[in-house]
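What follows is a single chain, given as structure tokens, in the form predicted alone.
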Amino acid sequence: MNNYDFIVIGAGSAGCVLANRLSKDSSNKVLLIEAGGTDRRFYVQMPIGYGKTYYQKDINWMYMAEPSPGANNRSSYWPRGKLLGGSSSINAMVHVRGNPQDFDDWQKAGNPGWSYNDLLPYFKRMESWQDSDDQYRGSSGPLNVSDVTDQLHPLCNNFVSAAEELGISFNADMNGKIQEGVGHYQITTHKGRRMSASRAYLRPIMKRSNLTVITKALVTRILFEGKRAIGVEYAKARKLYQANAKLEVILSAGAVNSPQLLQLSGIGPESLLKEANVTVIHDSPAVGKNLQDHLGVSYFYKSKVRTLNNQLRPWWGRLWQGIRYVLTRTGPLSLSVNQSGGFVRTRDGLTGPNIQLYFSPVSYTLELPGKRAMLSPDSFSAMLLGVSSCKSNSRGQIRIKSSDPTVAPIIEPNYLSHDDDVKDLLEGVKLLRQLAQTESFSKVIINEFRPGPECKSDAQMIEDIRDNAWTVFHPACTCCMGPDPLKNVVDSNLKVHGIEGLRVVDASIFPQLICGNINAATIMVGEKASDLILADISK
């Protein structure tokens, strides 16, 4: 058995941070175990290449969620990263911290030290924001965050102008003092290449003598002495190995795999574990519960002006943009298709935004359902306006099927099971139509071709939402943080209730979803956790 001080399970957005921060002290011997392989792939490093990695089994868990009754019994496809960098290596790179109120709510839920003022130093520490170093932004962190406004499609200006016509303010920095408003999304790229957690935190320190990184190794269970975690068992190249952790085992496998591995290791709802023939180490009813995700809907419009469809659909257009990218690291292949957007309230009485807006100067409606067609859009000029919910009142769960670690867990999102989620999306798509009807957009829009003008009553729009709403790939909260061992999995120090030597550090610890994309907040959790862990061992 190999001996380490810390074992980190999962080299994703939080795991890479932990590997970096914990191994900075050369006296700490750190093992990082990743089920997938290398991130050194062209379509991982090329920003818009995430359309290609959407269905690549060797770097993507490619989960299928169970049908949701509220979504007309449709199942949904859940890509999750299985490589160095985790989902930060295959996501759309949009960098959103979340609303300050989100984190204040975390603290009010019984988690001291997790208010926005507590967490702002970590958001600053993690980033290298190209424009300034001020009260809200950092300029010397590992993670490069880029303002790509000067490279965006001109129609992004129409989107901002349309929103302003409706009284929605322009916000030049949605990661600054105020999140609310519309603007252009900042993305995690640097010099035209994806800036994943691996590239930011792991690659620069891979040669540290006290850090061991093992890839293509599936952790099958956490090992215990009584109720203390002492190591892990993992499978690599059809052989089983064990590694010992002198100080802590840290689970950073994500909102799907962290609760799965806890359950496989004997920590979870007792009845579920017994049904799966898993020896119960600790009855923890909340493991896998409280699953939350953002759900989105898009409306599509034919355009009077050229869009990215015209640049990327013809083979010669793709060839030219490919040459341009290889030679200069610029052009649409160096960006995300989610170019502009914002955060808005759709009704009075709300304390914060309830809808996130997206504008993409591209459409891909003619491909097979669910296919990620960034490099093969529609053959005509078109664009999309999209919305997603900022919060989710619907709750799902993740549970193992059996004691076999190679069997995917059951993912039950339970989308649109709460009326408020339907209400938010209905008001959101109505706002999309208001935007499309402004002078700024009506002068460039030919018509709405999906869902189309025949979808006009509330009942029709709700039915369209239930038929077409889709995950925007932000699952969280399945090992949620809080003080109650019956309702929460970890405490405010991210220690698993009832267990010694074990923490969970990833998006699964969110008490509730934040307003916006979750990757930035997940990296922040890694930064915060590293301080908590190092403070404990220095006592």
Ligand SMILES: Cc1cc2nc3c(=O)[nH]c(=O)nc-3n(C[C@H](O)[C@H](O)[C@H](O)COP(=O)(O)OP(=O)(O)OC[C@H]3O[C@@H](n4cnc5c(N)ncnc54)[C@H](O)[C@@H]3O)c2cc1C
Contents of the next structure:
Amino acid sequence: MNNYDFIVIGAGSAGCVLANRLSKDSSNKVLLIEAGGTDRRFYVQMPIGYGKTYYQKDINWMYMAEPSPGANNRSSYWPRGKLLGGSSSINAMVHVRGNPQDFDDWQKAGNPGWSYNDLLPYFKRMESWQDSDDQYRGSSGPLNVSDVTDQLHPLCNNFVSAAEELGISFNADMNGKIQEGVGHYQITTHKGRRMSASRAYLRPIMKRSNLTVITKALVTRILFEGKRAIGVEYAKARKLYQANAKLEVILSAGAVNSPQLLQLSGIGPESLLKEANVTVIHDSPAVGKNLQDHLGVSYFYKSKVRTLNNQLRPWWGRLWQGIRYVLTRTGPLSLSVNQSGGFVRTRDGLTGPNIQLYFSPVSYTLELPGKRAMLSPDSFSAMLLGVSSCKSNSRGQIRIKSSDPTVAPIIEPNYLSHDDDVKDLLEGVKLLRQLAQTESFSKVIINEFRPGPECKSDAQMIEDIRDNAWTVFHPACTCCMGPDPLKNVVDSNLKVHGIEGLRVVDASIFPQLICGNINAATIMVGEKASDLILADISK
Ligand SMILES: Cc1cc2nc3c(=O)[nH]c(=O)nc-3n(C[C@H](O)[C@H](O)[C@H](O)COP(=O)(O)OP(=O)(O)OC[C@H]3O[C@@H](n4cnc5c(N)ncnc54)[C@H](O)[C@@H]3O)c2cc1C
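Next block, the form predicted in complex with the named molecule, ref. the form predicted alone:
So here's everything in the complex, that chain up top.
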């Protein structure tokens, strides 16, 4: 058996941070094990390549969630990254920290040390924001965050002025002092290439002699001596291996696979484990529960002016943009399609934003099986206005259906099972229509073609939400942090309740979803966890 001080399972957004920070001290021997392979691929590195990697099965777990009754029994497709960088290697790169209140709520849920003030130093330490180093932003961290305002489609200005017409202020930095308002999204790229957690944290230090990175290795279970984690078993090239962790095993397999691996290893709801014939190490009822996700809905508008559809639909347009990208690393292929957006309240009496807005100068309404619609924009000039909830009141769960680690777990998102989630989206889509009717937009919009004017009563709009709302790929909270071993999986030091030598560090530990995209907060969790771990070993 190979011996290490730390074993990190999963080289995703959080796992790459841990591999870097824990191996900085050359006396710590660190093993990072990743189920997928390399991230050195053209479509991973080219920002808009996420349209392609969305369905690439050698680098994507390609999960299918169970039907949700609240979403008219539709199932949803859940891409998750299976390669170095994890989901940060296939995501849409929108960089949003979340609302300061989100983290204050995490602290109030019984997690000392997790208020926004406690976490701000980590948000600063992780990033290289090109504009400045001030009270809120960092300029020398590993993760480059780009301001791409000068490259955005001109219609983004119509979006901002439309919002201003409705009294929503422009916010030049939604990751600065205040999150609320509308503006242009910052993205995790550097010089036109994706800045994944792997590129930021792992690639630069991969040659450290005290760091071992094993790829294409599926961790099949965590090994225990009594209630202490002592190592892992993993499968690589059809053989089983074991590795030993002298200090800690750290589970960073993401919101789907971390609870799955805990359950496979005997930590989870006792009845579920027994049903699956897994030997119970520790009855932890909350493992896999509390699943939350952001749901989005888009409204589509035909445009009087040319949009990315005109640039990316014809083959010669794609060829031209491809040449431009290869030669200059600029143009639409160097960006996310989510160019502008914001955070707003749709009614009085709320303490913070309840809705996130998206504006994309592109439309894709034709679903092609096995191919992301984004790759085949509509054949006419058009754009989309989108909305997603900031929080979710609906709760789902992840549970194993077999003790076989190669069998996908059952994902039950239970979308739209809470009336408040429907209400937020209904008010959100009404806001989209108000935006479309402003002077700034009506001068460039021909008409709304999906869902279209026939969808006009509240009942029709709700039905459309139930028929079309889609994950925006932010599952979280399935190993949620908190003080109660019956309701929470890890404590505020991210240690698994009732177990020694085992932490969970990834998006699964969020107590509740944050307002906005979650990659930045997951990287922050990795940064904070590395300090907690290093502080513990120096005692
Ligand atoms: C299509 C898409 C678009 C997105 N867009 C955005 C966006 O624009 N902005 C944003 O902020 N967020 C976005 N997200 C979400 C964000 O990227 C993820 O929430 C975040 O990367 C999760 O980080 P993580 O560390 O929790 O898990 P991951 O990054 O998913 O990492 C988990 C890693 O563990 C590995 N693993 C799992 N099980 C095992 C095992 N048994 N053995 C070994 N290895 C294992 C996986 O292969 C993976 O590499 C998007 C996600 C997707 C999928």
